[in-house]
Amino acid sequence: MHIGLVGLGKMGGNMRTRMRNAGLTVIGYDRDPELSDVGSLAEMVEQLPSPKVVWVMVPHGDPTHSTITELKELLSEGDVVVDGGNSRWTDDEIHAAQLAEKNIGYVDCGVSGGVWGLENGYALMAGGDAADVAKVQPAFDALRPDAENGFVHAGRVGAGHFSKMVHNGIEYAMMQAYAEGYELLEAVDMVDNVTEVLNSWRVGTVVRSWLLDLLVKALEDDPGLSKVRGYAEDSGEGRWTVEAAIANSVPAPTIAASLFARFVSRQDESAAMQAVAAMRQQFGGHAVRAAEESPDVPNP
């Protein structure tokens, strides 16, 4: 199989290598000439035999929109575009309709595996028409962990990214639960070695997981996590999961709470808790700390 790959960053670059290791011919394009195999999208498309398959691996939003718009002008009937980035599923419907004007197929694919995917393979969740998915199948087979696991044709266009979005929402909640457990273990004086406690959970327990493996590795590399600030961004999928839960009347309190915990991590001061403290003082005369007062200093 020949395939074009647009975007050769951390994920895309490793995917190019894994597909090449499996025997596929991959022609990669990136704006960084040090990474790119060709000088332009047009040059990449020109080197692909028909039907052409182009996998897009760029950030969601405008970068994906502009790439697919350009590819529409370069590709022809029967070709297929795969969006393997973290696009919102509603964008997939727009992109599929856009490409359908020239009878170009569209497959959305949620990709999980991160920087470890080169070695371990990627979990792939595809959405789209079965005929279009079939044209991409050799690439899916090269990228998945093995012949039996790690790939699903989840449904129609949008189903792949929707499935990956829910996967990431669950990931938010799992990470938050591990983090809260870690903090509680650190807060008591009866546990002598928190890292070893967490390490003991990695085999034979119901909470074992790859995320737990990564937390233990992080603690072994940086005991106490002294090199890391407690500030966590969100890449969008957690928000979209909560929004989809609301739209479909599905209660998702754990995922929502884990998303809000990330918002809290970015606050140097909480306006909400300032309001709570002020109201407690107003209705009950409760002591408050002055704005400049250290939290380690008792109230007078």
The other form holds:
Protein chains: 4
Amino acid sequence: MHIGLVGLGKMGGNMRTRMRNAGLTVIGYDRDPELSDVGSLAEMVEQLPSPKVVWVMVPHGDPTHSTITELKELLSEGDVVVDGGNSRWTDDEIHAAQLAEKNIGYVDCGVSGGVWGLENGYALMAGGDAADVAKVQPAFDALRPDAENGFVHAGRVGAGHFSKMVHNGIEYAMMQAYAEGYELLEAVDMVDNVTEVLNSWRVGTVVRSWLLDLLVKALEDDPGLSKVRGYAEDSGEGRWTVEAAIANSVPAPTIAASLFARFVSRQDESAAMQAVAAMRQQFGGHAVRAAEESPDVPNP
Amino acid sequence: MHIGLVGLGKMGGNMRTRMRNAGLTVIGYDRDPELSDVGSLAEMVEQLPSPKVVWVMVPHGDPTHSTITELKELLSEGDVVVDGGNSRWTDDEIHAAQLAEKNIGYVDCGVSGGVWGLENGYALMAGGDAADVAKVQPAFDALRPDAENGFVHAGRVGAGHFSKMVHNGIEYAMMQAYAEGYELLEAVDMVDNVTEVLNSWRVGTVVRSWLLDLLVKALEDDPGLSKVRGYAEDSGEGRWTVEAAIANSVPAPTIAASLFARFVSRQDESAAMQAVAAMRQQFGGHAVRAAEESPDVPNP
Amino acid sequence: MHIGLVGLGKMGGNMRTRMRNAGLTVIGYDRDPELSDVGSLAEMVEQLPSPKVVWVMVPHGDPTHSTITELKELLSEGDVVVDGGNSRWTDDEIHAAQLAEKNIGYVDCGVSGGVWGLENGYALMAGGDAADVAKVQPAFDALRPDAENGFVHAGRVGAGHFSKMVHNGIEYAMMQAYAEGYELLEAVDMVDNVTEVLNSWRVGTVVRSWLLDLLVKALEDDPGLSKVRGYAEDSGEGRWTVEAAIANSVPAPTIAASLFARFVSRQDESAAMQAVAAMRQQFGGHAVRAAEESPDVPNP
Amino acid sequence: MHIGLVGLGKMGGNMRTRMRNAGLTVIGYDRDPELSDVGSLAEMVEQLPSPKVVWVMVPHGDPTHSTITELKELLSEGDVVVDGGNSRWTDDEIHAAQLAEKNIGYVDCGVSGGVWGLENGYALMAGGDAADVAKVQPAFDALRPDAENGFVHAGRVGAGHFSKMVHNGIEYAMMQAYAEGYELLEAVDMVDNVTEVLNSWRVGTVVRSWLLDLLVKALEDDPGLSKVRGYAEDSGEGRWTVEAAIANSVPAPTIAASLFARFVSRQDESAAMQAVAAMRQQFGGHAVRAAEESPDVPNP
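Pass me the form predicted in complex with another copy of the chain as well; I've looked at the form predicted alone already.
Time for the whole complex; same chain goes first.
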């Protein structure tokens, strides 16, 4: 199979390697000429036999929009574009409709695996028509961990990114779960070696998981996590998951709590807690703390 | 009516004044001779006619325990002790049982009102036997805002403090509700004057309340709350409310969230969020932030 | 002042009355001829002197969109449209831009007050240019509770509905706060009369509020709330508040928890909790409950 | 090594088998003579060489209290009792002090593994003095999955049960995380086969875990979970984890949310949501739902 691959950064570069290792002919394009196999997107498309399959691996939003707009010009009926980036599922319907005007197929694909993907394979969640998915299947088979695992045709256009988004939402809450447990173990005198406790959970317990392995590794590399600030970015998919939950009237208390914890982690000052402190000051008299230390003032 | 009052700080002192204004004879005792009407607890008890009523207004825990232990020695059958401090309801059963050994009655009373109580009266929630409550009624009537409002005989021993505790738990979540709304209004460009918006809610809206009045006052006194740190103490009753909710299998998501927000507000660093950041670093490669800025790496 | 009013249901009808009582000339239009003062929207507009002010009081979404589209045809430069319904703030920018094409002004106005508004006045939060707001001011003054209270020019277009939306988000969490406290009081034996306890909080406490008054009234009308199902609708603004919080990276744990509690309240079965039960069954052996009753099986 | 084992139910019975398979001499006692190796606890103790090691595997609370009280009578200086049940960590200090009066050692041990433990081994978290732990070590080594994994001496008395409790608290939130994601995937039309999506996550993704494996298995056994009610028990350790978090001022929003979700799952009617519905009815007029369907009533 021949495939075009747009975007050859850390992720796209590794995916090119893994597909080549599996025997595919990958023609990669990147704005960075050092990374690119060809001089232009047009050149890449030209080198592909029909039906042409182009995998887009650029950031969601404008970079993906403009790449797809360009590809629409370059491709023809029966070709297929795969968006393997982390687009919002709502963008997929727009992109699919745009390409459908020229009868170009569209498949969205959520990709999981990060820096381990090159070696271990990527988990892939695809959305789109079965006929379009079929045209991309050799690439999916090259990228997935093995023939049995790590690929699903989740549903129609959008279902791939939606599934990957939910995956990431779950990821937020799982990380927060371990994080709360870690903080509680650290908070008590009783437990001497929190890293060893977490390590003891890695085999034979209900909470064993790859994330737990990572947390133990992080703690072994940096005991007490002294080199890490408690500052956590969020990347969009957690927000989208809560938005999708709200749109579908699905309660998502742990995922929302995880997202809010990240928001808080990035604040230098919390306007909300200033307001709480100010209200307490108002009803407790001017010197709140003094009032609390006073021997006989119950809380109003 | 004659009443003994133990603890004459801000709260007890004001209550003495309010009861005296209502015509009661109050004999106050405090460890601080400057505040005390008498030289000792024994002297205070001596001056009371039988059945003697003694109102205890000292901090919960050891100060209340030891005061009640001393009073048990000094009082006799038919007398009544009122604990008006902010004891945990579980202490009430212990104190009641202790005093019952000498057939001394016990009433627990949650008191709300803070620094405004002297002028506006206190809301009072009492627990205990009707006969004991009746002996204290003139004091309740002197302290409450008026003859129609602000007093309830909530149930048996413990019910007064339990009711007051739930009141405070609700207070936590209400404050947090306003605080979240305030932060959101502050966060957007669109809204020019957040204080005026909040002020416009004080009449005619569903969210009007005394707490809202206080928040507006705080914002008028200190625009932008620039003088207040987002650091909020918690006083025990919020914790107890969540504990009681758990013990009774009652979901309490907003009260628990308010309590946790206060915990977070007091942390210099969050071990939990360090763990989240460390896990993200593990699966995203060494330079997490760099990885995120990279154009083509979806979140794993 | 003359004003056109579109939508004469419960809310619009009462507002017409209140404005007329204040001496304004109100020409009301409703699709229902029984309610309408005129035969058509065009007739209503015709009867207004220039600059014409038209207050739209129809449901958000399509009804508001189409009303504004029609008004754009009928009005001219210098006229002003007020959207007093509960539109999402993001709609306001669209409507304002649409009308600006003909130099027609636009003001969005969040209105609070419900069925009490006719008598007590409405709290009003307006967004838009000062010049446009000024043209509507006599109507605002007629509707607000009194000259001092209940009106704010919150900011530019959208700020009115945004402020009202935040108001409603806070309302969700306040209601949930009282609700959790109520359930906890009901859950324990100790407290005999929950309604009286809540009633005692109405004067002199930190949690006194109009919502508390309403809850007590509901409990007095229907002791134990035996006639009410624990089923709570949500009306959009709670969802929008959480969405806005997420978009602005503002933690909103109590508002989100309140929203999710309403979602849960409407579910006949919870897919999430089925999943939890199924996972417990998997790791606990087939008969989970039997396993739990078994004397010697710790939880895995 | 010889070891006494009290409690031979599902868990204790399997542990006896695993220890015997490893070459230990296990003398088991159970109230049920069908299961017991000996006629009485005393007989069991008699057959053990000194220093005697007795592993208690009975339900926490009274059964554990009374077993330890009996063992205190039967054992002597230098012997060791292990509590391998799921006692609260606060009980451990009491039991240790009780046994220390006769210089009998005490080790608490959290045991994870459930029905798979017999085959795969148990994860073990122990608390106590090093000398006491050393006396039990052959039993720990027999029970753990292998020589490298699944055992930790977590700290002083109580640390074992505390660690296991935190493990279970994390477990609650992880299960809830998957459950929320599952419900969201089920809620949308876009995703055709939720089970296959979850299955695709089992290899190569960030959320892969044993719990995910179990969820997929449950869905494969019972598509759509039609045979499972959304009713989830909680076993004590989730509650204790939140209590411990509160006692240590550790925010635990996802663990608390998971616990509350279980409480809700078991309610036939929610008093809290009745209160919310009743308040909405009060401010929205008598017929809330009718009011909402009315075309022109914004939410107050």
